[in-house]
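A lone chain, given as structure tokens: the form predicted alone.
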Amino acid sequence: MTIPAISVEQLSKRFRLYHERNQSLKAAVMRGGRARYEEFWALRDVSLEIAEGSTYGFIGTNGSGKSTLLKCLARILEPDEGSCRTKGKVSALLELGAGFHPELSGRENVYLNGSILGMSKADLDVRFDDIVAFAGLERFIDTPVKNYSSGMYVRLGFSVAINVDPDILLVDEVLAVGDEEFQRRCSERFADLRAEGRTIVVVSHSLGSIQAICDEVAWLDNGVLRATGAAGGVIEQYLSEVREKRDASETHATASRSGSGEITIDALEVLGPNGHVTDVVHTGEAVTFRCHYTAAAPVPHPVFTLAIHTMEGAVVTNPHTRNAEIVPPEVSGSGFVDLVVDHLPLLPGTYDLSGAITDHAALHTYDERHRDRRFDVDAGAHNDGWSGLITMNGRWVVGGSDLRRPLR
């Protein structure tokens, strides 16, 4: 029977929520020296295995016990009731840089960090110049990092982190540091460690990265083990969930509207494949976002814009009525503009609506609709398992093959 990389049994962790300290001894005495707080348990009775090779995911909102739990599998933290077991040397990416010193150069930092994270200085000595490339500063490593940028700084402390060789990796929120060049590095390095059959343990609020990467995926929820299982059943569970708790609150945060008003947005809508208005497409049916404005008055040569963005706010597109040269010579009283999407390419996710009205030379913005609108995006009848933002909507070939022909 083989033995799993990492297990958790009934697992709780619990911290005291001070409402009042006593900040002198006079508090302490009037108070007959016990200052008031709350318990609150950050985890509550989690059981769990992760499979040795295997890549798995922490899902939940903030303050979900997600980073409680991993700092736990480093022992960071110790549970108050429980167990957690681990097989193998451990490198855990939580705060990358902690332990750094400012007086410091990279250099001795590099040392200092790495004997705190287990490693020998001989281990060190062999591995430094590998250490030094990935985090690309050859040219600053003798200076003191408190002269480094923040970017410079996190590239250090995760390229020490990563460079450790463990059997299991520990990664909380720390999938996108650093430039662009780097977070490639970053990718290669892990798929070389899967690749090597390590075991890594991913907390992200990224549901697509998390989905791209892991076999497997918890789900907390306040503490709680909500359900495990398939990276993509389970973060379907919790964008369910989460879809619900939305459309109760009607809250959207991440909205914000600006400008002059001669013409106005109404409203945006996503609308489906039978013209009604819904909040949740599916991708590769024909989807419609329609734009309502008014003008008060007659508005020259107005300029019509949709956006997409992801929930991390990256634009995914954001076309308008200028490049596709439709701009009517003048706009009056009430109507709306629509962008008709034959086979949406959107992979499955949650993204948001923006709409735009601006004059010819998008100098003067009239109205602007910011993340006005969310909707859902949930798997077509030929996509299950993808991942990432958009589908190519290609075929496979093979030798000549086309692989949409039957085989014989």
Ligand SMILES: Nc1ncnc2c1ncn2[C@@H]1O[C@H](COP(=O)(O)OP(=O)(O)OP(=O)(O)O)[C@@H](O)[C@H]1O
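Since the model is a prediction, treat every value here as computed from it, not as a measurement. If you superpose the two forms and keep the largest set of C-alpha atoms that fall within 1.5 Å, you have the rigid core. Positions refer to the first chain, counted from 1. Compared with the form predicted in complex with the named molecule:
- Once the rigid core is used as the reference frame, the Cα position of H301 differs between the two forms by 2 Å or more.
- With the core superposed, F289 shows a C-alpha displacement of at least 2 Å between the two forms.
- Annotation for D266: C-alpha shift of 2 angstroms or more between the two forms, rigid core superposed.
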Given for the second form:
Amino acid sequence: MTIPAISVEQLSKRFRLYHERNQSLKAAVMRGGRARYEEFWALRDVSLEIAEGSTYGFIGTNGSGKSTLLKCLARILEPDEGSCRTKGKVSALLELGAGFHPELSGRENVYLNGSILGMSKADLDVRFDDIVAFAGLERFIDTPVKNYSSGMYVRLGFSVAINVDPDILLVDEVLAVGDEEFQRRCSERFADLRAEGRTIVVVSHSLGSIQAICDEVAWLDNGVLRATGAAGGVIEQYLSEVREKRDASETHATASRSGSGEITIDALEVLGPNGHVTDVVHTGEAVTFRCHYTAAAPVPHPVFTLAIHTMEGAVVTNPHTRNAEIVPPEVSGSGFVDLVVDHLPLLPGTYDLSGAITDHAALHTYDERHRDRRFDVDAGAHNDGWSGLITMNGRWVVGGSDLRRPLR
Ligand SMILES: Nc1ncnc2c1ncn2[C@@H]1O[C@H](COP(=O)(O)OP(=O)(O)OP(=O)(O)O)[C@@H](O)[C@H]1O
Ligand SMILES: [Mg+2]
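Target state, the form predicted in complex with the named molecule; input state, the form predicted alone:
Okay, now the whole complex, with that chain kicking things off.
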């Protein structure tokens, strides 16, 4: 059994929130000089292991404790309970410009920061040009860093951090500050570090990059570890909860209901290929839209209608059973009507599902649930466009001989 690069055991970290900060001296004396505060746990009983040579990501909403945990790993903060162990040399890029002195030039800061991270002057002399070149700051290296943009700060900080030959590299969000070109260089550098068997721990709100670079992911929620495991699975769990919360708080802003009520829509559902209710489906897969209804007394010739809306409110499609010539003579009791789609043509995005039940002429509405159920479409196996709402599932046929020549 190999020893993990990082092991965190039942780690808890508590902060104090002070109240009455700006009170007068008199008030302070009156309450006996003690400041009033409230304690809260930024991390609670977190245990995990990070294997050597892996790239590990932390995700979670703002304030969930990600940065606090990284600071514990970097020994900037001391846990109140439990412990964390790291194996080898740790290099961290946790805060914008941390370890930089604003009045000093880029050059001086490279030496200052490098020596804080444990490099000798001789090491730094050897590495200096690489550090500056990776940061792309040759022209500005003798400018005081207080005049740097935030992107320049990050580039220099990151460049120093990766050049100290860390066994473990901790990176908190800051990468998102860099421009595209720099982010690409960072990903390449991450790949090199991985190939060398170094351990990388990243925090990011960019789930796409986390998914792209991380083997494993941990999800922190209010200081508590909610899930750990393969990146895709944990990200999926996290997203589905974010969506649930969003649905609970947001759908109602656009959702509305109307109708006379002889027959009612009990629920609108989206079912994935396995027949289970879901709120995430994929382009191209089999999807069923289901409308549950109840009619207390028989209702003659009801027409079921569904609609899918974009977030902007545009109607993408509005199929109904009358057009499909499925109109029962009457309906009573409870049941459901399905619209079965073999290959979902919707492209990735967020959509709302509406349902309505009307009389045969569609003049009288029994019940209508407008934008009642929100669902997401994720990319499927094949997506044929750059943007848009639907795939037409077309086939390209090349007629002109010029186009047949392979592109180079
Ligand atoms: N030094 C501190 N003193 C008091 N409270 C703190 C301190 N540092 C962090 N906190 C609090 O601890 C909680 C966790 O903060 P943390 O910065 O770890 O969250 P985070 O997951 O990194 O969030 P974000 O995604 O916004 O970066 C927050 O409620 C924050 O206000
Ligand atoms: Mg943070």
